[in-house]
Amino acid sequence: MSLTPAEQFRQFAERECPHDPLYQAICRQVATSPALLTLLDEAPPTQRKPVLLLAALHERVLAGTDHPLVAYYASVGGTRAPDAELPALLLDFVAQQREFLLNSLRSRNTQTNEIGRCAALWPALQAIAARRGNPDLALFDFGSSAGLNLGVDAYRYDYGRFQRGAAAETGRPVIQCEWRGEAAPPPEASGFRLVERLGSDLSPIDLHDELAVRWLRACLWPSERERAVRLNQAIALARAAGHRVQASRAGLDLLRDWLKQLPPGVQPVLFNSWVLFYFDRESWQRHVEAVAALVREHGLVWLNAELPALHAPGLARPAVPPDEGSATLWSLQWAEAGELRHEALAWSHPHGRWLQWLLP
């Protein structure tokens, strides 16, 4: 059964930003306001989250406004917490700001671009790699917002106790991931390399747009400076770089074309995370059908980072790991003589703070 809006801000405050006090207490305000939920009505029914109002809410703070409410975000210096006069606050800066927030609503995507989640990108191309015997991968974003992932290979990674690959270098983002379980991440080198790669999205954030940055900003928790701080070096490395992204609202044309133009010998790689949760259940079937389809014609692998839920039939899924409700499950899908083949890689969080490494 479906959540109602009042039941997924108050799911959202117990689940997933248990950590967030500013979060919490906003979610829970507007899980008792008609007018306040109301707002998402605005948005495209795929998009009727409680990230995208906060999104919303936390992009009106970053452009300036002036406004009390500011004082509660800390992305902005903020430094206080929430009070009794917070729900009062939120609404009369709700009502100052309505036409900028339907704006965002009605146009604008959640487009978090969490880097963390290269934590378990990186060892996962690591795996098809060695699976394939081929460590010449081609790598194609879906859903790549503004194709921050691209920049996998150029990102330094720090997992806890085992330090590996993580040497700080000028302008370059350190990703720290607790590595949970027995098995060590795998060798500083990478194993692979990135031959090709490409991002697709419904909206591509162009970088060198102020405002769209800015709402790329937006998407982030403001309570999070370190993610803000690597999301800033991300974004100087890509536009340094130069990985394209590409507009498509023609659901995986742009993958099939980009196939057929491969150099020879390179082993294709589709990724997604946190893309499909947005889909309806009938395009999610879709689209599942029509990946299994390129699996087997070009041998693609998928590797899709999604809630367990949303993963393909025919995956064994793990167990959960305990009170981790929302964890990201990691999977891979490829073809052998015709006959599709599934297998569980990881459990991360959903921004990649913590990785529990299922393979030997």
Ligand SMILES: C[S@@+](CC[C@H](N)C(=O)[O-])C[C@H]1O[C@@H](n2cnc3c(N)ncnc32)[C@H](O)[C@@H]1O
Contents of the next structure:
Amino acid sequence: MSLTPAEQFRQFAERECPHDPLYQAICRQVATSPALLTLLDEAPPTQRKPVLLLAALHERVLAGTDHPLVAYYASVGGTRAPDAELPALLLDFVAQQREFLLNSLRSRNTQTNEIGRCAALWPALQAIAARRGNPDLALFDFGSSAGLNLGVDAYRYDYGRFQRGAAAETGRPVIQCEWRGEAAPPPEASGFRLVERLGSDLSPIDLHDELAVRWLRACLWPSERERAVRLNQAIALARAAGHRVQASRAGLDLLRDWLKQLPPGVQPVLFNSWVLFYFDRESWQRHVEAVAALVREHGLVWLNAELPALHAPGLARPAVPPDEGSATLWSLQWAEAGELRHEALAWSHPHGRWLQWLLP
Ligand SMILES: C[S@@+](CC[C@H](N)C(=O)[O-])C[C@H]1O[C@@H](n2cnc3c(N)ncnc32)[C@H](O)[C@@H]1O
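Cool, the form predicted on its own is there; where's the form predicted together with the ligand?
So here's everything in the complex, that chain up top.
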């Protein structure tokens, strides 16, 4: 059963940002204010989610708006804790910035490009290379935003108790993740090579466009400064690497063309993370069927990182980790003798804070 907009904001406050007092306070206020709730009516139906409104507000803060509300935003140096004045200040800020906010809500997508997800992408690619007996992978990131997850092999990983000395190197993001599997994470040396990589998105973020990059930053949560640091590092690396991200409005056409021109002997991998969440049910159904056809016809492996309900119907879903809001399920689909196979690889925090690896 779908939630009302007010319920969505309340649920977001309780389950998605229990450690973020500012976002909790804003979401609770939006849930009780028709004037704020109706703002999201301006967004396309599939984008009417709390994160879009939160990002639109944050974008105005990052734009340098002169208003007392910005004192609550750590991303611009604010240190004020949510208090009794916040509701009135928020309403005033929205009234002052209304046209800008409506413009973002009408024209922008939630585009959080979260390299924390590489904490799961990295071992997942190793698992694919091992299973297929082929270290040469070609990675297609569907809904890649700015394409920062295409740099998965450029980042360093620190898996908590499996700390392997992932010491900071200048300019190289270190992704910290609590590894919850019984088995140890894969060794530091990659078991795969990315011989080709391409991103596609409805509206790719051009990393040389400052306004687009500001939107990317606005999609992060203002209190999470370590995410902002590693985002900046990833942006700098991506600008230098120049991994391609192409605009794609026609579903999987770009992937079909890309598969046809790959060098022989490489294992193509279709990856998506937190993209199908923005599909309506019919589009999701069509997408899953189209992917299955490509898996059968092109030896494609599909690495799907989404909420459990958005995985292929043939997957046996593992038990959801207790007390974890919006845990991301990572699964594989591939074909053997024309038959589709499925395997659950991992659960993870949506931003990669923890990873429960399910393989032995
Ligand atoms: C929440 S972001 C996730 C970005 C990236 N996958 C990540 O994990 O960091 C969702 C992205 O999906 C893109 N998107 C949404 N619907 C899409 C579609 N039908 N085709 C391609 N991209 C889409 C949005 O533009 C946005 O960049």
